[in-house]
Amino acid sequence: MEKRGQWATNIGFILAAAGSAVGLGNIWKFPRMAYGNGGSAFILIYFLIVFLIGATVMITEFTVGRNAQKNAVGALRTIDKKWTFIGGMGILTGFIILSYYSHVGGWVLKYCVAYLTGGSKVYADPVNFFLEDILGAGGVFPIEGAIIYPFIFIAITAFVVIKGVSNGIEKLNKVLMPTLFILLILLFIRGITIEGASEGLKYLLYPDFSKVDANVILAALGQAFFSLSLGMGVMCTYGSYLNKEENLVKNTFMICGLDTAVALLAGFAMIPIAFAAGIAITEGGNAGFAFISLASAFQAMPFGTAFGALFYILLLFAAITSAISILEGTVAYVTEELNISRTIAAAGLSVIMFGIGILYTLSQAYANLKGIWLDANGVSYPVLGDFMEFMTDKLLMPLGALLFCILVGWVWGVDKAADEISSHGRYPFKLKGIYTIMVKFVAPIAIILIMLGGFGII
């Protein structure tokens, strides 16, 4: 068996974990949600949820992973063999997610190329460029959107994972994460200085609590939860590469802070830009906003093509850092449990995920591929792409996080978890009382509400 990897530095771990948390949702979904749900009222609720519930689940996953120094399956087996299935479910969740996430990352890469070469093809017809050229809505097989660019994206991801934890994942995140923040700050400066930005800023900064209801709180809960890459064993795996002397509490809050900072900067960058261009921000879905609507904004603004390129490079970096973490969680399982080399595991899994992802892309517009789903409205047959997202976002991820909390809070026990969190007394765990309440009661209830909302029950 290959020697198990470990983070070379604590900052490398923080940046890698933050890179896992920072994904496409921070940059294209959060701004739209904040805009449509009360501006800073939504932001305040989101902030509280991240640092109460999100941080609770994150530190729980880190603790389980570091305790055993094993992949998600091995870590759960160490605590209780009966609960090993939670780790397996997390591995399956990550496998499904990366199958489609790698293709969305490929679309982003295609847009990077388009804007770096002048953006003329996008500007000519933004709807046609996305729906036909990338998704194949015109009936022509979308070889670039389904094959070429997604393959490049997952090949990059696999290459980094093959290089290992410290030599691959850590080194890349030490470059990409600071660069991501620099690009985001540049877009933020452009956003708040663009003509007409004041109205967009006013809309975001003004707390409209009249729009806050149970559905908005549930939306903030779901966004915060999914933003942090919880419920699929990734943070458990990343935590397993930590040495026993690192401060888990401090690291968790730093990672949550970085993730939230990206979301806020994205909101204050993109909403003014979109507002000034008169874009219908809450319409068209997340992909429609990022891949279609923003084209008119970049085309109209001074140096817009350059800022468009910055935006999609930013998206690409966020997608890559998240994809790497998801693949690493699956590779760690295969290498440690099945005794397969890292190179073969990463390459083989990537090929399989890429193949499944082709069906995801084709189902968007080119082919009539369906799944089956059951919720409060009865049986439905969503397109395959939506079915894959429903499976992970509405079922597997929240269920995985719920079971993690139940295991630690009620089976393993908070005292044992707290001992690991404190590095066996090295760092006084002053938040133990609050953590106990959160992991045993508040977080599970919140996650159950997310699931009930996802299934249309509430």
Second form
Amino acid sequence: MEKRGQWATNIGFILAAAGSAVGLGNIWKFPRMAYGNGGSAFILIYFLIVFLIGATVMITEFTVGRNAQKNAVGALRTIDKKWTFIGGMGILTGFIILSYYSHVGGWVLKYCVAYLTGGSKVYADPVNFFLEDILGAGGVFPIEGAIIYPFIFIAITAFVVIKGVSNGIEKLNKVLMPTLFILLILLFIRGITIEGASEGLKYLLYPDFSKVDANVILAALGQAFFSLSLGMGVMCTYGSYLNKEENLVKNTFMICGLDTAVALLAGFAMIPIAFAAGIAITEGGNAGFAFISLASAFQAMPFGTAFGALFYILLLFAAITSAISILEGTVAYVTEELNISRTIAAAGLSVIMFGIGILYTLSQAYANLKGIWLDANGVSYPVLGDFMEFMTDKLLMPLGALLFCILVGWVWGVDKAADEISSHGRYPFKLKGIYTIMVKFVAPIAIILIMLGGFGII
Ligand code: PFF
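Having seen the form predicted alone, can you show the form predicted together with ligand PFF?
Time for the whole complex; same chain goes first.
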């Protein structure tokens, strides 16, 4: 068996976990969501959810991982054999997410190349560049969008994971995350100073509580879980590489804070840019916004192509560090439980995920591939790509987070968890009272509500 990896430094751990959290969810999902759902009213609710419920689930996952110093399946087994299946479910979730995440990451890479080489290919016809060249809507097999770029993306991901926890993942995050912050701040300055920015900013800052209803709150909850990478054992795995001397409470708040800061900065950068260009922000879905609509904004503004390149590089860095964390979650399981080498596990798993992802990309326009879904509206046959996202966002991730909370709150017990959280008394866990209420009651109830909402039952 190979020697287990460990983070070399605490800041390395914080940046790697923040790297997992900061992803496509922050940069292309959050801004549109906040814009369409009441501006700062939504932001306020999102804040409360992240720091009360999100932080509770995150610290719970870290604690389970650090307690056992094992992969998610092994860590859960250490607490109670009967609950090992949550780890298995997490691995499956990671598998599905990375299958599509790696393909979207590939598309982002193609946009990086397009903008770095002048942007003319995108500007010539932004709709066709995405729908035909990448998704194959015109009937020509999209070799670049479905094969070449996603393959490069997953190969980079696998390469870093093969290098190991401190030598690969930690080192890369220590470079990419600070760079990401600098790029984001540049884009933010551009966003808030662009002509006509005040209109967009007003929209985002004005608290419109009339838009906030139960569905908006559920959407904020779902977004918080996805954005913080919760419910699939990834944070559990990352926590397992942390040594017992570090302060889990402080780390958790730092990571939640960094993730939220990136989402906000992205919102304040992108909404004014889109607004100034007259883009219909709420139309066309997240992919339509990031891959089609924004082209007109970059084409119109001074030095727009450079800012376009900057935006897609930012998106690429965010996506890579998230993809790495998902692959690491599955690789840790395969190496430790099935005794397969890290190299073979990472290479083998990523090839399979890449293969499934081809179907994801093709299902968007080129081929008629469907899944099956059951909710309060009855049986439906969504496009395969949507089916994969439904499976993870509406079912597997919330269910995983729910089971983590129930296991720790009710089976393992808050006292044992609190002992681990406090590093066995080294850092007094002052928030134990509130954590107890959160992990036993508030978080599980909130998650059950997200799930019922997702299935159209409430
Ligand atoms: N948090 C990532 C994002 O916001 O894009 C997505 C993600 C990464 C989800 C890792 C789950 C995960 F385990």
